[in-house]
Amino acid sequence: MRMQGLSLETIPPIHIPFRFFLSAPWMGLLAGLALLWSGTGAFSSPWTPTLLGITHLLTLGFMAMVMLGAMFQLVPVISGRLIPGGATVATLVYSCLLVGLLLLSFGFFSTNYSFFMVAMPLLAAAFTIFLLALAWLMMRGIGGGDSIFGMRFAAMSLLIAVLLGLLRAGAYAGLAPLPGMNDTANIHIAWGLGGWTLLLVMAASYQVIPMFHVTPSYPVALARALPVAVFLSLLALTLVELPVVQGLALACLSASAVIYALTTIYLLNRRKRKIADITARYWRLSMTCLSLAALLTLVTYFKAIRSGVDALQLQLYIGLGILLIYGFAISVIQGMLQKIVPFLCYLHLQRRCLANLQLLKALPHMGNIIPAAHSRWQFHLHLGALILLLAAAVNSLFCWPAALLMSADFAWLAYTLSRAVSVYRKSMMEIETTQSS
């Protein structure tokens, strides 16, 4: 493991990320039961409100609980610097976030969409309040290199993708639209998979890719140019209307994530420690669903621009989604979860032995904080939901065999997450116990 240009002294409690982790699969797992409860309706449209409070759950949920609660921790780690208001910051964020989350998927399942003149306050604290924090933090001169220029434009994606969802709810919720704003729900999309997501995930690779798998570095340069070209991409997209523009703007995106992919697996399969990694599998799906999900989305678009938007279409938006979603953004999450909840846990631990070094032999292994039959299962389960998913994209028989595994995947998860804590908890009131006799 590489530990070179870590400031592993400042890192925040233990309870700021794992309060984000552990909330997380609960939301996933009530995306897998609304499936359940929706049936084959559900992937009849990519605009039902069933889909769109599933799919909140998944993004909200899930993917912006845990990415959020990451940053929390890897800013500290990777910049030498907390984010201010640390535990007083993230409790209001969290707070708000998961509150304005479970307002916003009730008002999209009852269609009761009064709902969101709750949710989008919250929803609008949750985000100010961290980008604030963490906007505060990042224009002062700090150290990060790639990954803190990188996480700069997966900011200011996350505040655009945002501002366009809470335009979104508001016409939803029967307020007025802002005018020379077309297209906001796809535009919303694209910022927040496109730029938010994918940018996180580019800037925080630059760290744990060579830190957790001993691979080489990504190269400076393209480090550097991808966020670049995938931001500068999506301004096009939004700003400009032109055909033309668009359907290179869309070409630039779908390549900057294509070779985002490609470089990530060559660099795992350049990796120095050979023995078998589940992390490394899940980062392998979900380079592979990246690319699979550009040139996807470079099909969809010329498809509509040919033929218009017809059943076929509809079903491709479906199946784009599932990639992104499932097989792109969670696959990777899940994944790094498998490594960064065990290597915390044995940090923190470690860090309270400094008084006495001979308890540090009484330490779990990390390899039993979260043991490899249980990361093994997690990767199976979640393989077989996102194929599942990716079959009733296709034919919505599959959506309950779907929706079961899928829920199945998610409550694996809280399960493997809350051991983790528990076997934590159990080693701190040993080392406690020990330390005060």
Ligand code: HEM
Second form
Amino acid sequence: MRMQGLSLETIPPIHIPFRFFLSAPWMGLLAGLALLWSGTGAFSSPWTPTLLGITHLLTLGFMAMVMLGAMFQLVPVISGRLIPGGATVATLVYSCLLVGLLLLSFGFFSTNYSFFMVAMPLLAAAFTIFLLALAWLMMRGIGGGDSIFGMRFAAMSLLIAVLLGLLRAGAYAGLAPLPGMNDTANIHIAWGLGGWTLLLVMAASYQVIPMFHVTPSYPVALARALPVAVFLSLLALTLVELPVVQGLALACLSASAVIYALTTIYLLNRRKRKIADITARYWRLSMTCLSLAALLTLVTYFKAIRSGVDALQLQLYIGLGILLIYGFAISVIQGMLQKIVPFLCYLHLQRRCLANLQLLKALPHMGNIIPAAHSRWQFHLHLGALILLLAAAVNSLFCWPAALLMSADFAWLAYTLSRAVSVYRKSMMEIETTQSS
Amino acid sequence: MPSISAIMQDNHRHCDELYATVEEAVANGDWDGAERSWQAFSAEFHAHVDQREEGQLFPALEAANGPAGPVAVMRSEHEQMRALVNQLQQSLTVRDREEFLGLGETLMLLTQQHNMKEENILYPIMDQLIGEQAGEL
Ligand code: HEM
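The form predicted on its own done, now the form predicted in complex with the named molecule:
Below is the entire complex, every chain and molecule, led by the chain shown above.
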């Protein structure tokens, strides 16, 4: 172990993760409103420009936004080293991502793809800067065990997903001929959802499930084997066109996802902290959706081989996207935010009290920052929106109510998080007045 | 002989489990049960933090020229955890369920990230520099 440069106080300033966390719900709300505005049209095929715009408001605007913010926070805490560049790097990544993703989505909504000419360099800059800073850190032989091990694969998958996305966006913008929906698009989706998202959730869960819920640890061999299996399956899917290999790779990917999901549910069922906990419910929901999605992936793949792509097939694709994005990824992210945001508020308030420990007693605890009742509402809104979205994939009558509930889901999240920050600010001001008087 | 890391990690898990019992009793409104389990938790918490760490391992690490910065950070985090444990004790006395559960969640997360630093960074350093102390834990 190298002790040089090692610090146990590697907590980045609160504004670094919070700018990401606080912007994310608004992107989700925009996605909900876009669905409301487009009515039943968005779900008529998986490839409507409107649906592509909504998809990226969710995958880049909500998911990547929170995931990058969380990595700025967590990687230093797990590894004991700060991400280089500090606030400058965070600000650059955040601004480029925000403007880039808004322009990308707006390009899709307006079908005016010249917006992509600005969106592409911005998104490329956001992810390049982020990944370079992360690579600099990870090359330094840091500790951190299974989590950091898995995060390396997640970061590589993000790089591949982004490159393929940029390639396709370039084609839309007229930089290259735009062949129909082809393998590049499918591979982009596979690396984005099956690679980056799944691998990062896995890596995070190795750390937080045993910690927050007091469960046994994931078996070490499994914790290492799963990310490798996922990554190799994706590589095989990308590089080998032989149908046998494709089928096997997809089976291996799905099996890994199911094994991971079931292990997580099993661990949660054996948790020592038995009290009702919304984050644990979010994890169960998320893992259930992941297993269903993994099975559905196999069904759609083999069905397409047997009977070609028909209308039912297209509906299945949309259902699959909803299960993975809204059911698996967004559920777990919402669940984590319910704990991470109040905890970080408390942690930073507490550090301001070190000179005067008497003040600690007056601090708001986590239950004051995000009340348990607010979290329960969040979960029910989210579950309701998910069920209606799945219904809308089957019958477009449900599009409207689904869009309404989806907007409510994100509006509520935006409200609870802003409220948390105002409790934080108020308390910080009280500390400062007491200390200066 | 088990290492410092192994012993202290087990000790962390044990504390978590003891706390989980208190929390469950409070959530179910079983205040008498909660009082009883609280005694067990509180005793183990103080034995771990006050005696094993601040009483034995930290001074030994400092005497062996271990890194001073991290130890100071751990001491200050202990201070914050003790403050929360006192607040929890009070809310237990006045039987305030919401207050107890909110404070408890806070202590839990604070403790977990503190433990993570000790387990990933500080205990491995102890194993290297003052491994023989394991015998006295
Ligand atoms: C720089 C970043 C990105 C760019 C420029 C980008 C671009 C694109 C483009 C142009 C398409 C349309 C594919 C086609 O018609 O050929 C697409 C589809 C898709 N992308 Fe991305 N993407 C990016 C990042 C991501 C990420 C990180 C994820 C997932 C976490 C993701 C998930 C998806 C999904 C699920 C679809 C299919 C959407 C649908 O069928 O409606 N993308 N992307």
